[in-house]
Amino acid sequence: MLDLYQHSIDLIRTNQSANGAYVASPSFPTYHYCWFRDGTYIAYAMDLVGEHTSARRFYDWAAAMVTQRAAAVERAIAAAPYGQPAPEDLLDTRYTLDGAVGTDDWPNFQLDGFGTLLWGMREHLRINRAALPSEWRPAIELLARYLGALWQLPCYDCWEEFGDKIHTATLAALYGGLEAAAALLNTSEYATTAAAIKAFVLDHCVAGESLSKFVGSPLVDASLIHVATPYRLLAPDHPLMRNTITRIERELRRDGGVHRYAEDSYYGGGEWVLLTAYLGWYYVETGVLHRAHELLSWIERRATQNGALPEQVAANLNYPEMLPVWNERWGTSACPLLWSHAAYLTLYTLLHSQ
C-alpha cells in the first residue's frame, strides 16, 4: 500500500527546481509556475516534516525574486497614496521555474502571497531556531513597506478573482506578514500597520455574526479559516471565528470536503483538498481532534492509485454544467497539486504531534 505521507514528501522534493522554486502542478500546463502563496505553504510543510534545506532554498529564491524588483517597488510605494500604481511597478505573484515573470494573461495584483511569504520566513526561522539571514533583510523590508503602502487598495483574492474588492482573507495574510516583519526586523512600525488592518477587518469585514468574503459581501469563503489559522488576526476561539467556521461547515461542506465558496464555478466548484486540510488544521488548534482525523481520512481516500492529490474533487459540484467547459478550456483539473500535498502533510504532521 502506498505511503501517502512519504510519497507527498518525495513528490514535492522531485518538483522543486534547482533554484528553489516549487512548480504548482507538474502535470497541468496552466500551473507550470511558482506562486509565492503556494510555495510558502509548501515550504512550511517541508519544514514540518524535517526537509529544512528544501524550505530554505525556496525562501532564498523568493527573497531574490523580490529584491530584483526593488526599483519598481519603490515607484509603487511612492504612487500608492494617489491610487493604484502602474501595472509594471507591481510585484509579480508568479514566476516560471527559471525565474522569469509569467507572460500569460493572469491577474497579477494579488497581495496575499507577499504577506504569506513574510509569515513563512518567520516560521522557517522559528522552526529551525535560526537567525535572520542578511540576504533576506532587504526583501523583508521591501515587502513590509510595499504592503504597508498598498493594503487598502482593492486587489485579486487568493483565488485570483474579484479584483475590484477588498478581501478579508487577503487582509489576514497581510496582518500575519506584517506582524512577522515587525518581529524579524525588531520594529514596531509594521506592527502598527497590522493593528490598523485588524481594526479595518473588525469594522468592515463582518456580516452578521461572522466574517465576510470581502467588504460589502454577505458570503462566506473557506479561505477565511486563515484569519485565525495561521495568521492570527483573530484567535481560533474568538466568537467571530467560531461563527465563521460554523458557516463554513454548514454552507461549504457536503460530503466531508470543503468548497471554496457557494458561487464557485471553477471546474464546476468542487471540494478542495487543501481547504479540507486547513479546516482540519483549525480543529487541531482548537482541540477538536476527532474532526481533524475525519478530514484527514477524507483526504487520504481522495488520492489516486499512484498517490496524487488533486486540487479539487469533482463531486457535489456547485455548477456541474461548468465542468466540461473548463475541461475543454484547460484539460482536466490539476492533479497532482503540490499545495494539496503540502496541506495534507501539514495536517498529518500537526495532528500526529498531539
Ligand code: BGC
Contents of the next structure:
Amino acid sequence: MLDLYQHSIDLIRTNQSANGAYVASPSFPTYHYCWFRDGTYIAYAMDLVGEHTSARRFYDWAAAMVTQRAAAVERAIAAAPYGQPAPEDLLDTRYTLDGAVGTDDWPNFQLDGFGTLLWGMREHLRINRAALPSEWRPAIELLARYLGALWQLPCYDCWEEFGDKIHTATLAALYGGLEAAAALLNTSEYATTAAAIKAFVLDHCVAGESLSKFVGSPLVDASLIHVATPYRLLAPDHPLMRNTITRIERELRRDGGVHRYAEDSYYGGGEWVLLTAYLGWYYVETGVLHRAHELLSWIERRATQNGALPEQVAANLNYPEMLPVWNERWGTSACPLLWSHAAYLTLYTLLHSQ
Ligand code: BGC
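Which structure goes with the form predicted together with ligand BGC, now that we have seen the form predicted alone?
Up next: the whole complex, starting with the chain shown before.
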C-alpha cells in the first residue's frame, strides 16, 4: 500500500522550483502558479515533517518577491486613506514559477495571503528555534505596514471571490500576520492594529450566535475555522468559535468531507480535502481526537491509486449541474493539489504527536 505521508512529502519536494516557489498544482494549468496562501501552508507542513530547508527556501523566495516591490508598496500605503490603491501598486497574489507575476486576468486584490505569510514566517522561526534572518526584516515590515494601511478595504477572499466584501477569515489571517510581525520586529504598533481588527470582527462579523462569512452575511464559510486555528483571533473554545464549528458541521458537512460554503458552485461545490484536514486540526486543538482521526481517515480514502489528493471531491455537490460547466472551462479539477497534501501532513503530524 502506498505511504501517503511519505508520498506527500516527495510530491511537494518534487514540485518546488529551484527558486523556492511551490506550484499550486502541477497538473492543472490554471494553478500553474505559486500563491503565498498555498505556499505558506505547504511550507508550514514541510516544517512540521522536518523538511526545514524546503520551508526556508520558500520563505526566502517570498521575502525577496515582496522586497523587490517596495516602491509600489509605499505608493499603495500612501494612497490607502483615499480608497483602493492603483492596481499596479498592489502586491501580487500569484507568481509564475520563475518569479514573474501572473499576467492573465485574475482577481488580484486579496490580502489574506500576506497575513498567512507573516504567520508562517514566525512559525518557521519558532519551530527551528532560529533568529530572524536579516533579509526577511524589510519584507516583514513592508507587509505589516501594507496590511495596517489596507485592512479596512473590501477585497477578494481566500477563495478569490466576492471582491466587494469584507471577509472574516481574511481579517483573521491579517490578525495572525500582524501579531506575528509585532513579535518578530518587537513593534507594538502592529499589535495595536491586530487588536483593532479583532474588535472589528467582534462588532461586525457576527450573525446571531456565530461568526459570519463576511460583513452583513448570515452564512458561514468553512474558512472561519482559521479564526481560531491557526490565527487565534479567538481561542478555539470561545463560544462564538464553538457555535461556528457547530454550524460548519451542520451546514457544510453532509458525508465526511467539508464544503467551502453552501452556495459554492465551483466545480459544482464539492468537499474540500484541505478544509476537512483543518477541521481535524481544530479538533486536535480542542482535544476531540476521535473526530480528528475520522477526518484523517476520510482524507486517506480520497487519495487516488497513485496517491494524489484532489482539491475537492465531487460528492454531495451543492450544484451538480455546474460540474460539467467547469470541466468544460478549465478541464477536470486540480489533482494533485499540493495544499491538500500539506493539510493532510499537518493533520497527520499534529495528531500523531499527541
Ligand atoms: C482557491 C484558492 C487557491 C487557489 C490555488 C483557488 O481555486 O480558491 O484558495 O489559493 O485555487 O490553489
